[in-house]
Each structure stands twice: as structure tokens, then as C-alpha cells.
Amino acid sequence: MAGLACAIRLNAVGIRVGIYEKSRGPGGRMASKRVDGDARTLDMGAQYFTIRNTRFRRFLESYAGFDTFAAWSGRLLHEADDGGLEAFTVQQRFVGAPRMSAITRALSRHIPVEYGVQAERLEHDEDGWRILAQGGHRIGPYDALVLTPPPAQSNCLLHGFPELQKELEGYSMLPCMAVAACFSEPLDLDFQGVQLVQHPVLRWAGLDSSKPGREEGVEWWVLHADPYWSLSQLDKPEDEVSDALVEAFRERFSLKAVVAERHIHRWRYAIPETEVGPGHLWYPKVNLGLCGDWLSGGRVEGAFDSAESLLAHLRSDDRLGFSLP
């Protein structure tokens, strides 16, 4: 979403931009997940996300457009601090429709972007940057260069610049364990999401064949693992990690139905462990920024947010030579 949200903006003012994505698709963490013969698809990663900001707002009609989100009306509730649930404050919800990369998918159409370019370095000269990938391609020229990867993985490309490497050190991403899974029978909860912060291992749960445009019939519920607990799981089998978040939420339930099939994902970067980042980092001797939801307090309006900022501030260099709206 930032990498998208910056692009699409500068793009919009006349400046040629590029996006190089080691994945597939676009998306990061609002990636979906093809099951059932491709038949369903899963939100394995963000389960929704908030509009407070109106500049968001605009940017998801006017680039992603209105039929690719939608307010969430299901039941969710969180774990107050004596144990019991609570319904969550009364806010609307969305998440994208009928998968959350739809949003994603409609953003990257606006845009040039190469999919499957594994970055490994990046070199800066009088010329502007390049990004040497896997295979021996250069890309590049480019003037100015934006990175939007997890504070660890944008440290790895940075070497040859020290400051910018140690300045990353001060940030870090919690991971999380996610497991879809499709129960032998419905579970008949009285809630389609649920947030826990005091179970050991069990972060969130939810019903994501509830959600606007999904597959009706077959419920598939999305479990997230408590961050630290998924640090001390991250070199473990994965059926073994599998088979603890599920029986984790079977007790916390008390569920006696068996799971049918099941899908696993580990997020190594997911939740920033500084909850108030400074927006984005900036440094204009070599025109490098960097932006995402890690510097802006997670999620995925976060990383609009951050974006955002570092296009505030890019409004301000007059160095640059241009204005954005």
C-alpha cells in the first residue's frame, strides 16, 4: 500500500516512477490466498482495515474504486483485562471485495510495475540509483529511489551506506504465524472476529467466509498467532506450529469440531514493535526515502499514512522541483 499510494501520487504530477516487487502480485501483507482449486480465496494476512483519514478515502475511490471495498457489519469483539470479551468500539470496519488484493490489484493497474525482481543491492553514483537484482540486471537509472520492504530486508540492500544501515538498526517487525483453517462442521460462534491479548498464543480469530463477496457455505476461520509467541516458532515445523494454533483456539472455545484442511503462512515481519514511527525517513543528499506501516504505527491505513508523509515532505524540497495536490 505505500509503495502503491507514493507511486500512483507521483505518477499523477508527471514524474516517471517504477515499482520492482519480489512477489507475484502486489499486496504484501494484503496478500489473499487461493484454495480450493482457486475456487476460494483467504485473507491470510491483514483482516481489515480503518478509514479515518479522508485523503484515504479519496485515493481508495479515485484509484482502487468503489467496488473494491467494502464495510465489514460482522460481530467483533476483543479481550478486555479481566478475561471476558467485549464488542470492539463502534467503528466502521472494510476490508476489500471480494478479496482484500483486490484493492492492491486495482491500485498496481495505474502504474508500471515488474513482479518476481528479487533485489539483492543497491548502488548510487552521480547518475542517480540502480538496483542490481538476481539474474544480473541492472535497473536503473532512477533519480530518486523509495523503499517500502521491512526495516531488516531494506537494511540488507543498503550495504555500502553505514548511517542509513545503523539509523535502520533502531527499527524491527514482530512476525506472526497465520493459519486458515476449515472446520469439519460450522463452529456456531456468536462473533465473526475476535482479538485476544492475553492468551499465550492466540492473537485473532476470524470467520473470513464472512466478509463481504466471499465464497458463502464452507467456513474457513483465520487464526493469528501472539507475536512473540510466533518469534519462538519461526524455525519450527510447520505442522507442528500449525497444530498448536489450532488446538489453541479449539480450547479457548471450546470446539470440539476437527479441521478439514488447513493453510499456513509465516509473516516474518508483520507488527512494528514502535508503535509511533516519525512518519518516514528521508535523506537528500543521495535522494533515498523510505516509507511503510512500520514508521507509522502499523496496519494498513498506516501505510498510507506514511506514504503521505513522505510525500508532505517532498512537497516542501524545493530542491525537487515540482508540487503534488
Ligand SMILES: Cc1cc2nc3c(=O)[nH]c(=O)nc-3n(C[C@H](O)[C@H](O)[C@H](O)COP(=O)(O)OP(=O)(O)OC[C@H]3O[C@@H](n4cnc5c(N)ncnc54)[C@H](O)[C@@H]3O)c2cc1C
Given for the second form:
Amino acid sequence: MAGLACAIRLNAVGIRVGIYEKSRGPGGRMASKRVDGDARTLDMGAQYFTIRNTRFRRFLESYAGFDTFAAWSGRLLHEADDGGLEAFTVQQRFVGAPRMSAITRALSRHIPVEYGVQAERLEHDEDGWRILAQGGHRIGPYDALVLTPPPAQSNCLLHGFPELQKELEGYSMLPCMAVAACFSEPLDLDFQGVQLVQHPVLRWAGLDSSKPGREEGVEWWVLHADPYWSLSQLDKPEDEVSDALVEAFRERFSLKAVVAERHIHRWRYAIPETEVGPGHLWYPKVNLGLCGDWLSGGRVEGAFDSAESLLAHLRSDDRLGFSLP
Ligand SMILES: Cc1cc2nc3c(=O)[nH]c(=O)nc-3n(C[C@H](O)[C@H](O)[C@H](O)COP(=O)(O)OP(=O)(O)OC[C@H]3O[C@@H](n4cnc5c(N)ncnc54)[C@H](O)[C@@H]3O)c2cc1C
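Moving from the form predicted on its own to the form predicted in complex with the named molecule:
Following is the full complex, with the preceding chain placed first.
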């Protein structure tokens, strides 16, 4: 989201941009996974998002399109301090439709994106920036570079820039083990999403098939683990982690149904450890910017806000000489 938001807005004012993405698709942590022989997709990362910033809504409507996102009216609960479940705070929550990655897929059509390009190293000289990608691919030069991977991954690219690396060491992300589970029968729970705060293992359970535009039929639940528990599981076998997370869900809600099929995704860098950030980072001497959710409060909307923050800074820099709408 941060990379697409940034590139689309720069492209709109006539700046030539290119996005280089290591994965096969544009979702990042808004990714969706295909299951059932590609007949169904499940949101393994971001479960929903807010639109508090009207510029974010305008951006989505203009570039992703009205039909790529919709409000999720599922009954969402939150665990109170006494362990009871209460209604989540009242606010609209949105999801991509028919899957979370529909948004980033639509956004990516506005700019050239090269997939399967894993940046390994960066070079900067009088010509500008070059990206050295896996497989010996050399990209550039570009006058300016914006990095949007999480801080640890951005840091790996910045060998040769020890001052920048030192600054990035101040930011850290926690992991999240995510399991999508299809049960042998409908669970008959009276909610479509629940956020726990006290459980040692389970943090979130959401009924993916209750989101707008999803394929009907069997129930698929997406389970997210507590970040510190996830940290303790990084080296454990996938089956062990999946079993523990599913068991935590079954035990917490006294479920009798067993799991018929499940898939795991380990998010190594899922959520920022702290929610406070400067919005973006910009190093004018070398025309290098960094943006992403980790610099602007986490979350999907934070990723957009971070791109906005960087763009506002660039707009105010006379040296660069361009204006953004
Ligand atoms: C399990 C989970 C649950 C979440 N739940 C919610 C939620 O309910 N609501 C919400 O608002 N947010 C949620 N989030 C957070 C939300 O997904 C993120 O805030 C948002 O997607 C971050 O966008 P971004 O552009 O900053 O970063 P990313 O989406 O991480 O984008 C960074 C991109 O950089 C690419 N990349 C990394 N390294 C390289 C490299 N070397 N070369 C090339 N490309 C590279 C990655 O593949 C990725 O596509 C959740 C995240 C996770 C993981």
C-alpha cells in the first residue's frame, strides 16, 4: 500500500516511477491466499481496515475503484479486561472485495510493477540509485529511491550506509502466525470476528467467508496468534504451530468441530512494536525516502498516511520542483 500510494501520486504529476516487488503479486501484508483449487481466496494478513482520512477514501475511489472495497458488517467482538466479550468500538471497517488483495491489484494497474524482483543491495553514485536484485539483475539509475519494506528488510539493503542503518535499528516489527482453517461443520458462533487480548496464544479469529463478495459455502476462519507467542514459534515446525493455534481457538470457544483443511502463513514482520512514528524518513543528500506502516502507527491506513507524509515533504522541498495535487 505504501509503495503503490507513493508511486501512483508521483506518476500522476509526471514523474517516471517503477516498482520492484519480490513477490508474485502486489498485496504485501494485504495478501490473500488461494485455496480449494483456486476457487476461493482468504485474507491471511490484514483483516479489515479503517478509512478515517478522507484523502485515503478519495485515493481508493479514484485509483482502486468503488467496487474493490466494501464495508464489512460482520458482528465483531473484543475481549474486555474481565475476560467477557463485548461489541467492538463503533466505526466502519472495510475489506477488499472480493478479497483484500483486490485493492492492491487494481492500484498496481496504474504504474509499471515488476514482480519477482528481490532487491539485495543498493548502490548510489553521481548517476543516482541502482537496485541490485537477486540473480544479478541491475536496475536503474533512478534520481530518487523510496524504500517501503519493513525496517529489518530495508536495513539489509542499506549496507554501505551505516548512519541510515543505525536509525532504522530503532524500529522493530513483531511476527504473526496466521492459520486459515476450514472446519468439518459450521461453528454456529454468534460473531464473525473476535479480538482477544488476554489469551496467551490466540489474538484474532475472523470468519473470512462472512466478508462481502466472498464465495459462499463452507466456513473458513482465519486465526492470528499473539505476537510474542508467534516470536517463540519461529523455529517450530508448521504443523505444530497450526495445531496449537487451532486448538487454542477450539478450546477458547468450546468447539466440537474438527479441522478439515488448514493453511499456515508465517508473517515474520507483521506489526510494528510501537505505534508512534515520524510519518516517513527522507535523506535529502541522497534523495532516499522510507515509508510504510511502521513509520505511521501501523495498519493499512497508516501505510497510506506514511506515503502521504513523505509526499507532503517532497512537495515542500523547492529543490525538487514539482507540485502534487
Ligand atoms: C497478520 C496481519 C494482520 C493484520 N491485520 C490488520 C488489520 O486488521 N487492519 C489493518 O489496518 N492492518 C492490519 N495489518 C497490517 C497491514 O497489513 C499493514 O499495515 C499494511 O499492509 C502495510 O503496508 P506497507 O506498504 O507499509 O508494507 P507491506 O505490505 O509489508 O509492503 C512491503 C512490500 O515490500 C516487499 N519487499 C520486502 N522486501 C523486499 C525486497 N528486498 N525486494 C523487493 N520487495 C521487497 C514485500 O514483498 C511487500 O510487498 C495486519 C498485518 C498482518 C501481517
